Amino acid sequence: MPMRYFAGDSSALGDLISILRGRGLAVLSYRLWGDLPVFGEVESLRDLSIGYSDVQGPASYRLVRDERGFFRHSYYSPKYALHPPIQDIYEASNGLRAVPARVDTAPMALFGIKPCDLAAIEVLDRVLESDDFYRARRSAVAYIVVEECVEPGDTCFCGSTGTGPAASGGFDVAYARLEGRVLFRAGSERGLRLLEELKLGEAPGDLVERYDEVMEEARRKSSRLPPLDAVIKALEDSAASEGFWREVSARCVGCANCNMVCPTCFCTEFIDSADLSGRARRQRQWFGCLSYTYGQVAGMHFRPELFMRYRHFVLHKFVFYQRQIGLPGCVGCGRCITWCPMGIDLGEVVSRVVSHGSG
């Protein structure tokens, strides 16, 4: 489909939300719940996190009021809607008949998600393609509207992973906020019809040129890792280097925060419970490979030391995903850096691995 650019102001975002809601869709986006940025349903432009900036660094996150600022994300991601932290799987009553839990499949639109979030959804689509619960929620997504990152955060490295700062595919509408104006582009025929319904004018040439300049600068700023091919080879070569991995993981405390905030981590464990009424329930909940019990099975523990679990986490993101689904499992969002209580920078670790291999 030939690329067409449209221009409007922030009110067009509100109009787009109204159109989607008018089609019976729950519109999910980054919004404020009190002073906490969450991912939930929005009803109007007022609910979006416009006018705020998130200031992120290793083990540091602050949300500040800034009318000219740019909000990226929080520890929430669209994964909360598609692969929730706690999910009912089966229920059983006194008759011991197990009944599959009902999955909420109300139609929805994902709005204002970031290109790294979009890439994470593609990873989950491939990993969980045979998961009935994920597929039911994923099929309920009618539209995806992406906000492109004109100003990557200090922990972002999406340029290195090829997952941002611009959206490359798999979306219906993408928009970028540029100095008081909003530039829209369609990624699908359905998205084009949405933009035509907004009755926006074609974007002037100077705005498109400015968009290209901003995106290129954002890509440069967010490209701080070595080339992915070099990263993958260095990680494979380093796997047996116990001393190196003990050193780079020395500050890790095994809290699994990185697993919980990662938009592509998908592991779960099952929890069974029963109450005095005779009702029993099986749930699954997120589980992280940095947790001690993750590698514990009957009679043994196949990753008893923390450096082993940290090494597995890093290799899984850059090597194992690539082998299994043809995509890296890291989308460069930087959440694992921001929300690591010890401030461990995954980008720096990966760069050290490459230096170690070439040294």
Partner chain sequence: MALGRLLPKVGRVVKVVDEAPLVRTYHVEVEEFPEPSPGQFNVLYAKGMGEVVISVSNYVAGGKSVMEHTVRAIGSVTNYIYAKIGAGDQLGIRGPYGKGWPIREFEGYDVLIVGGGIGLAPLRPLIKCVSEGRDRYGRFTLLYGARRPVDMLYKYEHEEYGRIPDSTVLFSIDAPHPSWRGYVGFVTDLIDKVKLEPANTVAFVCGPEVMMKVASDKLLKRGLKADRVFLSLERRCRCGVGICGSCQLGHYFVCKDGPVFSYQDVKPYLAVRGL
Second form
Amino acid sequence: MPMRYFAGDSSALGDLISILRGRGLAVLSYRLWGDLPVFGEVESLRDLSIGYSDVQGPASYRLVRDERGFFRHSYYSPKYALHPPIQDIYEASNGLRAVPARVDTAPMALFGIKPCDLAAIEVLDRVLESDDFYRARRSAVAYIVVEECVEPGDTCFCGSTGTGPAASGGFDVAYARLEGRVLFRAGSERGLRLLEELKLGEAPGDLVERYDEVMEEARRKSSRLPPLDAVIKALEDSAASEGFWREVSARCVGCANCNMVCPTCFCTEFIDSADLSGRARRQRQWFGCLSYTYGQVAGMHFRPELFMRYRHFVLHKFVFYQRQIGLPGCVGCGRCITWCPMGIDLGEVVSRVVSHGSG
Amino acid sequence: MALGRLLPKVGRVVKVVDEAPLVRTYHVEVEEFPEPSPGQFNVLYAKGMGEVVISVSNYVAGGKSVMEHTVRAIGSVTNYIYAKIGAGDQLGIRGPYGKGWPIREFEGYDVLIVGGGIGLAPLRPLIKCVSEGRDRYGRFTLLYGARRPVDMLYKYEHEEYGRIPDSTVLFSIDAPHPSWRGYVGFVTDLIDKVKLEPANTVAFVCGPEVMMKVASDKLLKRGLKADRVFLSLERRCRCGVGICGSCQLGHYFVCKDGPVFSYQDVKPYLAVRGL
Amino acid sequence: MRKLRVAVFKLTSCSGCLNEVIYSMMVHPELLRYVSISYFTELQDLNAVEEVDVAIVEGSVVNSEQEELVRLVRERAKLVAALGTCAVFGGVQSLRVGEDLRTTVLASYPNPDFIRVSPDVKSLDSVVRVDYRLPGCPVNGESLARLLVKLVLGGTETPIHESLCSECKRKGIPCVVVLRKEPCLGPVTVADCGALCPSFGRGCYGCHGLNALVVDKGRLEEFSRVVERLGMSRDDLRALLKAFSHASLSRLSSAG
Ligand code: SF4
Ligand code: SF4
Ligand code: SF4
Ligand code: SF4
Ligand code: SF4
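And the form predicted together with the partner chain, for comparison with the form predicted on its own?
All chains and molecules follow, beginning with the one already shown.
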């Protein structure tokens, strides 16, 4: 069956938010909080970051007011909602009888998330498959509405990782904002029913053609890495080359910003606390593999030097995830480039690995 | 929604055995606990202090099963357990986790065990398994080394090990000691001293990682295949169930895909320092 | 539960961390039931250097009398905790290291004859073995309370080494470097302050000390270039590092 496209204008997005809210869902999206883009609940079209553009570069993020601009994302990704930074695990007050923490499972819809972040959710789904806490939050997601990227940013490389700028699956509704129009398509039966409620007309053929052209151009723009197969091969070959990894990580200071903002980094560390009335609490919090303690055990360290941890970060993203879950762990969102205070560009590092290998 | 995966059961310490300086074995009794297979581990929780991953060194079935955990006081949680937990005290416990030794797959084979220091703990259930099902396995060889005589685990059982029929049991210590009449040197030296039928032998190795690498390479030189040499690896293990990401070694989660691996599977990773 | 015997010693410092000690006990008054204090000159009149479970030492070591005291304290304490950046790294008074001692003393005191200080400013662990390091200018009173609670219970904290940025991001604080192009020492600073400065929209001064387990000379140079481009002069950066990381700065390795 050929794909059906529907057309509307931005008010249709507002209508979609209303429909979702009408079903009792909290609608979560990238939104502005003061002058800062965050990820949180939106109530209407006004709350979306439409009309702003983010100018991203290594260690640099600027939000500019631009009616024709296109907003991509900030350091917040849906990971904040699905796999929160700090989470209670249990509390024990009466001896060792531990009482599990409760997880908020009020139903929600993810709205307007970018294809890279959608792909990141698929990565988390697989790697955290047996994590009760993640699953509880994840199963509270009733709908996923994706905004496709007609204009990739300067740090984006989803075209190379095959995770954008168009969405390829795992969503209910996808839309693209094109020259004042919004082009919708459904990714699921439920999504189709949502679109039917919007009562939109079929999209005219020339709009669909324009969409194909724009997305093709966007894909070109976001494909600055060497082919993924070559990247994986070169990374595998490079693993034992200490000199190379020392060199590419020479500017890294191990701050782990990259891990924190990465929408697929899932690692956590446990924190235990106690008080003198016999209560104890166990929590977990995000923990980055660029931090010193990653690989440390009592009395020794399996990755004592920073270049080893940096190498692990890159290899995990491109090589090891692939073997763990059959998908690359990097979805090309470029966040680790923008939010690295040293401005280290993962895309560039990966390209260097490839040229190092062939040189 | 209630979330139980990481919740410990309440265990009661019924006995504590001094093994070596700073090393004790905690016998923990717990109700309705799945039977661990040799080489699997449990996660012990000291209230308010944290968890620690400890291999099960012995299992006694019963209405309330009892599992033995040999703990070395080296980090904050193990120091706490060592200093504060005695018979009658409670410890949280969850498990058993991980893939243990594939001993059942190797019935009919000669069994070689190489242990170093506290690395004997996860190997101990194997010794029991072979000695209790003696007719199911061929020759049994146990090589065990420690730094000093006093550092050896399960000294009270060593004589029993020697009485296993059709077996060779050799011990070593790293440096000469007045009370010691056995071999002095690395436990891996002993590999050269025993008779092996490589085509029909499976080896199980646990100890410091360097020692395991040396042992495995020696065994390969003696003709064993890399997929018949098994190691139990240590990493920074936190959750025990493959969700916290701490214990990764290459693409493996050591807690979930291991801790026991064939040398074949981990050799490329272990060969790269700090991977 | 047996009471935890604690002694609190002050060496050369502004005493701000002692306020945090008192604060931690005010916020956690239950601690007082499980702690007995044998030495704390800022809090009580009768003090004796007795055998204790934990000696908390605030301030840096700047003369031989302090060195002797610290050695005695070490002998009599099962555990020694260095409290605050002065004790852990040397602290703000390290700024005088390398300057002419007489000039510095004259500039600060009307009656310099009573001042006996050596040219160097030492961290506690350069004089005696230290079991716990709680940096911070001032120290985070909550961290101290957490440690004391665990010590009372017979355990201790499990150390986790990470940079301030992890804490900052977990709290969802907008990064001042990336968003506002302002210098921030967070990337090279030890975590545990709760990302206090960035949460007020300004860069970290590095008061919890340099993350020397990770940052070597080469990386510090790279980082210096970055903050320089963000408008912090080399001299200012050097002053901050000297003030808050003196001891670890002098031990920085040059290897990657
Ligand atoms: S990486 Fe691709 S999908 Fe993600 S924001 Fe950029 S262009 Fe969009
Ligand atoms: S590694 Fe970087 S580019 Fe890749 S998904 Fe993570 S943050 Fe995005
Ligand atoms: S890159 Fe590092 S922090 Fe991220 S998921 Fe992998 S191991 Fe964990
Ligand atoms: S954000 Fe940059 S400097 Fe910090 S750990 Fe990651 S790569 Fe290194
Ligand atoms: S504001 Fe400072 S501490 Fe926070 S992430 Fe940015 S550089 Fe790190």
